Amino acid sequence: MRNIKLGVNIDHIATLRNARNEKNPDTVEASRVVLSSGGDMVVMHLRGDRRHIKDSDLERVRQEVKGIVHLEMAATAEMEKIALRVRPDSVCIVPESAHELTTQGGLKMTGKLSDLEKITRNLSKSGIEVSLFVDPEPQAIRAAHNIGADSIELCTSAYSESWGKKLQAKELEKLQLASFLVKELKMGLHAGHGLDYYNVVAVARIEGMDYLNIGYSIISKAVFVGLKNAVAEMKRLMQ
């Protein structure tokens, strides 16, 4: 059995709660279910517009839940300050724009990266593991390594959105080759974005993969089978 771990993104638990501005479904309760059902890490994306996860969600989960908490955040001074105060176990820095429905590809690792490097190194020095969300491209991976990232999270959206065996195999090969470079650089290897119950197996088999971070498909399935069963089924497929 492979030892690959599952990070479960609970953003859309908060989306459902916010639809009625109620207390339920509760992100703390959801986190406990995730961790008791095979999930290894609770993932939350605190966006600048607070469209789903709120500051209080991050704070309460960190304080009240015994388990690994992973924060997705933009590279802003506001988010850096929150991360240093709340101190999640790990952080993934992701690109973020105001009008996107979901994250659109990896960070642009070209040009001046001094601000991103400063935040990365500040978080890492404080004891928070830092990953950067990048496309499976050698230049982006090397740039992330050069500015001090501890781990890489490979963006799997191109693979997840590809149609037909030939195109999917091409995108999977990019992920496989990228994983070799990540491990050559002695970095942690994560992947995620668009992974679901139908396409996850091939990515889970990539050599050296440490974590798969998955949210929307798990929460969607949970509507029909319950969160406990949805998490357990995803973890089973990954092994």
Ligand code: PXP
Second form
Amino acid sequence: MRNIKLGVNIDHIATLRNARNEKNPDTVEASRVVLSSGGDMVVMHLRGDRRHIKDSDLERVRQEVKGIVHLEMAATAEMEKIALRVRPDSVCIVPESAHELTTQGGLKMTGKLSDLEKITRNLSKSGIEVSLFVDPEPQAIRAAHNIGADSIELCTSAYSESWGKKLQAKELEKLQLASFLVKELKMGLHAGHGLDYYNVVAVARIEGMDYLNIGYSIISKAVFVGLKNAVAEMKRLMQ
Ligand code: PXP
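We have the form predicted alone; now please give the form predicted together with pyridoxine-5'-phosphate (PXP).
Complete assembly follows, chain above in first position.
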């Protein structure tokens, strides 16, 4: 059996919780379910605007859950400070802009990278494994390696959004070639974004893949896997 691991992103458990500003669904409880059902780590994106995960989610999951906690964050001084204080096991640095619905592609790895390098090296030196979220492009991977990243998370958006077998095969090949380079550079290899129950298998088969980080499709499926029981239990109580 292959030793590929699954990071489960629970951002949208918080999205649902925030719809009512209640305690439920609780991110600590969600993390425990993730880890007790085969998920290998809990992934949370603390965005600058705190639209889903809040600081208290990250702090509580770190303190109350036994397991690997992976923080996705922008390369800002605020997030660096939080990561150094809360100490997730690993961090993935992602691009972030104010009005996007979700992360749009990998980090821009050209031009001035000194701020990104400083944060990457500081976190890595403090013992937090740092991955950079990049598109499957050789230049971006080499640049991430040069500024001290421990791992690469390949952005799979182009693959997951591609329509038709031909286009998808082309995007898959880019991911395969990029993975080869990541392993040649002796870095950890992660991938994610837009992976679902239909497109995951080919990516999971890429040689050397260490982690796939998946959120939206799992939380969406969870609604329908669970809705039947939830309705039935309520009906039973009403009798
Ligand atoms: N990896 C990164 C770096 C992300 O930003 C996200 C979304 O938060 C994911 C993986 C998960 O993407 P999805 O929710 O589409 O599975």
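The shown structure was predicted, so the numbers you read here are calculated from the model rather than taken from an experiment. Take the two forms, find the largest set of C-alpha atoms that superpose within 1.5 Å, and that set is the rigid core. Residue numbers count along the first chain shown, from 1.
Once the cores line up, the CA of Ala222 ends up less than 2 angstroms apart between the two forms.
If you fit the rigid core between the two forms, you'll see the Cα of Val231 move by 2 angstroms or more.
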